[in-house]
Amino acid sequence: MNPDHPRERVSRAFAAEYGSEPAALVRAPGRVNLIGEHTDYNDGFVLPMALDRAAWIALTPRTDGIVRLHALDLEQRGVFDVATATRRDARGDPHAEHGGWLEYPRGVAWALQESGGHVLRGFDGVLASDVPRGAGLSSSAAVELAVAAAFQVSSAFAWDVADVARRMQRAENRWVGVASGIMDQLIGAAGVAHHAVLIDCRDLSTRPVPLPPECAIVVLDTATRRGLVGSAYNERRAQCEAAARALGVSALRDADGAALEAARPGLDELVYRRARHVISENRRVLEAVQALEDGDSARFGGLMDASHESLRLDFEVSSEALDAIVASARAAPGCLGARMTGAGFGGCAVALVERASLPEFLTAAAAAYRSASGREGELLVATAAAGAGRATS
């Protein structure tokens, strides 16, 4: 193993920091999703696939309700009582180290116990993650699901997938404060191994489809970072939900292009928009599924790019960097599709490339984003993991 590996660091750390061997360790991985941008808080259909970039924690349960944290990558330790996580503001727990990072397991640990949930117990942890942070790759689900697997150590409660990840973006809308789809949470929980997951995000059924052997996926990092929470992000939900409003539907997933055409006279040009790309992108997410099982990999490029020019000139969610990095691994050899992924404004691309064609493709399309960006975009080939646990040897 790498030591440089998050794996390797936390258990490094774990040992200085408090004495002892950890007594377990777990994981969560990040994800990148391959076509069905903002459609999951619209009730609609997701692929994604969990990366084996994942959020590490080193822990030895605790009898209390005490949780230490070192948030490795940070250089920052975090003390607070899982009973008084009852709400954002850390005044009267004695034991609260009040941060802006604390708040995600502070989040987990309340979202855990609300509405008739588990009972928890604390431990001594040591975190770290080689997920990217504001790539648009989970890194914040990775780092919750990661706590949420630790206090499932330390707790004993069943791990039910659809029910922690509700729990999940239950912390991730009341606590932290962004109005996340489920996608995250999920894909992040339920992952399955050389597996794309068809998500189903309004019953939150789930069914693995295999990627194909001869294409690879390529993550391409423009090297732009931006912030969730302040960013446009919640605006674009209120903008579905107005659509859906308009429609007479609970949410856009239940319209169709027809419909939608019919009812664009009364709607706002910006609403419409938005409710187009959402509506097409559902239909592109099924059709990938379908190109995906018949090996038509040509195919599902193809809807790749198309989820694109739609999440760019629609839902107007892109930004320079992504198109410039777009346009570089189209124009490079064997890519047969390329997207912006995650929520957009910047962040990261995901190419389907052939192998055959690997080394040639990274070669020339880190060169071409150099030339039309000035940037040192970082590629990544990447590989779908299992979804969040506890790590066997």
Second form
Amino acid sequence: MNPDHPRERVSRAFAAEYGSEPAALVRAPGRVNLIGEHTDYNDGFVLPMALDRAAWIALTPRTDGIVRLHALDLEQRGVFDVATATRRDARGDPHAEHGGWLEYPRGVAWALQESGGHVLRGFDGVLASDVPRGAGLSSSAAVELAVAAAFQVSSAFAWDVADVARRMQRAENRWVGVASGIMDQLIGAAGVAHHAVLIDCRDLSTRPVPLPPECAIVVLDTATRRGLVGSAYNERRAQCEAAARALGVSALRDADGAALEAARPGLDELVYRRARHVISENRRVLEAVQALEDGDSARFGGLMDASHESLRLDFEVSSEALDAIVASARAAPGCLGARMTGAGFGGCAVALVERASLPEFLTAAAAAYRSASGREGELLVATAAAGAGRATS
Ligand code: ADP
Ligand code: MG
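Having seen the form predicted alone, the form predicted in complex with adenosine-5'-diphosphate (ADP):
The complete assembly is shown below, putting the previous chain first.
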């Protein structure tokens, strides 16, 4: 038992704060995307895995609609009434305290209740997470899904993975106001231990794909964060929509390389390159699944490399730090492939590494990144975990 693990921290803090043991513990994982970047909002394919890093809530249900939540990592407490989480403006709610992080739980309450949603009861809870914030590992989806799982315990509604994921995406898009695709919430809900999960972002179907036991997935945090992700993200989305319109398809998912080349003369060069990334990336995801199913880790790694080059050159969402850490990983022993992961401009990369060389890889990649960038990267050996839900003790 590690006393610093969020599971232990929330349990301890709950007892101290509420004077009793919690009735339940729930967890929801962060995620790392192995391949398929900027394809989710194009109705395409992604291949993420849920991480063994997660947001945890210790809770006891209440009979009224009040939610009391102590965010241990931020040393902040919040209170709201689910009855007032029905519109963006909750003025008049004596329990409403506005503030950054609390908008996630409030948005979850709103999204779970809206349009044919669930009748919610509140809970007393304590929240803590070991998903690093703002690193591109989706700490926000982890918090949303942990809060949803807490409401599931207090309110006993049927847990439909795709429906919950869709509602959590709405919480993030419409309540918090961050445009994002469905990937983070769906993998957080549908993760399977020791598996990546192929997600079809059009019909939200999921297919677990076993990861090669002889390889490790290493997440490499550049220790850089970019503030302008939002505007660049919206611009890329608009360019993809423009490309889809020009190609006469509802989303780039439905276009292929031949159609794109045929339409090229009429396309803005930048729009053409954005579309080329998305179309080729969708193909790479399906090839990566095939490679995993064939037990061909080297081919999987090669596709990760190609994904990074496409993101760097065609989609232009990499950064100097991401390129440096990817190069450092590729040059280290046992690396089969590496790419940036997440929206880009900072945050993390991910590498496929032969387990036999893992210690040497970690030392060499960290040292190479340090000398290339002057920064201390953080390397995390990731294990694929199960999706959100009640923790079994
Ligand atoms: P990420 O890429 O990690 O998802 P976001 O900017 O989307 O980054 O989400 C980070 C936000 O999610 C934080 O600013 C905070 O509001 C919320 N959040 C994440 N982790 C926690 C936590 N442990 N406790 C409270 N709120 C959290
Ligand atoms: Mg997020």
